[in-house]
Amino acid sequence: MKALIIGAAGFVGNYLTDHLQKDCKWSVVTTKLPRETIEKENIETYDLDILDKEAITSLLDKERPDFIFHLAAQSSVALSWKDPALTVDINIKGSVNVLDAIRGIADYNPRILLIGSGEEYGAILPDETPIKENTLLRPGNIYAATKACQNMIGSIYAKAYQMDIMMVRAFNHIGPNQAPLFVVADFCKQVAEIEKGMNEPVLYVGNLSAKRDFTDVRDVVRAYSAIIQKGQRGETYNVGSGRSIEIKELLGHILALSTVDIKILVDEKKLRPVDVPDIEADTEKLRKETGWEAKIPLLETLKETLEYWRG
């Protein structure tokens, strides 16, 4: 079997490439932007801009992968507020280009996984937690709105053109090597730099009262491969731990691993214009249809992430 990972240079792409090669024993083709690097053995890597439909078509016609994981995205909520037009271009126009390129190739019907986000659900009502896949979407930020649109387009294409498209709403995933744009990596990086004496013993935070569902990225990529093999055409699957935790508690676990005393201060720049109080996934559909279960405990992931930044 051959898998193509579009946008493989990022945090998740790195782990997904390793999983597909080592655990699934598939051949893997990856794409990246010219400024990015992918240092993996035994894979073919191409530079690809998903806003260039002709380039996508050329690559797909040459490689004809059995499975396509569409990871390429502008995935930072904070950046989506600063540059909404860029977020729309990449997350919506780019996804349509990928699907239209596939559709335009004769006698070719791969299985496709579109990666979305738990952020799509937006302002969840108290009786809607944990969140099921059929919960009303109320996206509360630009990134979430673009991912909700991608999901709708994927569902339409699956029904209208009989394309084997599955969609994922992935909740917060964390682990070593994640960019400090995201909360756990940000906290761990700050702690590691304070421990090394690089910064004063003050850790700057945003909203600590929000509750989020965190899953180790290695469990997440296992879910992706399970869905692309066993998922149903046109269906959406939540991927998460099934338990939300307050950011304040999460920070407490990280501070407990620290070797120094640290003061906490709120940084206004880290606060979002709109923030959803509680996001927790219902993963029954995923578990029932694929047999997937999260395996790596949260505290183990936090420890490994902090050790990464210490290194």
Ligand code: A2R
The other form holds:
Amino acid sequence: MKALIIGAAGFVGNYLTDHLQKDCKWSVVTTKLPRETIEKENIETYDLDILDKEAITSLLDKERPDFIFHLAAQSSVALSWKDPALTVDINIKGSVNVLDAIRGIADYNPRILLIGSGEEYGAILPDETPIKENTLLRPGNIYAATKACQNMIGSIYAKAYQMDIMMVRAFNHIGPNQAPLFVVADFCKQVAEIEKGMNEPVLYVGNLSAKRDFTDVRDVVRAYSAIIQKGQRGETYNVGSGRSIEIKELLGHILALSTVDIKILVDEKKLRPVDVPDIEADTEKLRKETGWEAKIPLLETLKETLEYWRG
Ligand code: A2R
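Show the other one: the form predicted in complex with the named molecule, since we just had the form predicted on its own.
Following is the full complex, with the preceding chain placed first.
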């Protein structure tokens, strides 16, 4: 089997490449932007901007992968506020380019996975958690709106053109190598810097009361390969641990792993209005249809992420 990962130079792409090669034993082709680098063995890597539909077509025509994982995105919520047009271009027009390029190739029916986000659900009501896939989408930021749109277009293409497209909504995923824009990487980086004496023993935090659903990125990529093989055409699958945890408790676990005493201070800049106090994925559909279970305990992921930043 041959798999193509579009947008493989990002956080998830790195883990997905390893998983498909080592665990699934598939041949893997990846794409990246010209400014990015991918250092992997036995991998064919192409430069590809998904805004260039013709380039997508010629790559697909040449490689004809059986499975296509579409990861490429403008994935930052913060940047989506600053540059909504770019986010719409990449996340909506780019995804349409990918789907349309596939559709335009004769006698070619790959299985395709579009990666969306738990952010698509937005301001859920208290009785809507754990969140099921059929919950009303109320995206609260530009990034979330573009991913919700990608999801809708994916299901329309699947139905209208009988294409084997599956969609996921991934909740918070964490692990070594994640950018410190995200809460766990941010806390671990700060702790590691304090331990090295680079900073005073003060850890700056935002809102600690929110509850979120965290999954190790290596479990997430296993879910992706399971869905692309066993998922149903046009269906959407939540990917999460199925258990939310208060950020305060998460911080407590990270501090317990630290070798020094650390004071906690609230940084006004990190405080964001939290309109959704508890976000927890209902993952029954994923588990029932694919047999997937999260394997890596949260404490193990936190330990490895802290070790990564210590290094
Ligand atoms: O924005 P950059 O320079 O980090 O590059 C990202 C790349 N990308 C593109 N690739 C092709 N054509 C474009 N026009 C384009 N614009 C951006 O897609 C990055 O290397 C990759 C996405 O990776 P990350 O931003 O690290 O996201 P992550 O955490 O790996 O998540 C994968 C997927 C994304 O669709 C997220 O929105 C979703 O899972 O949560």
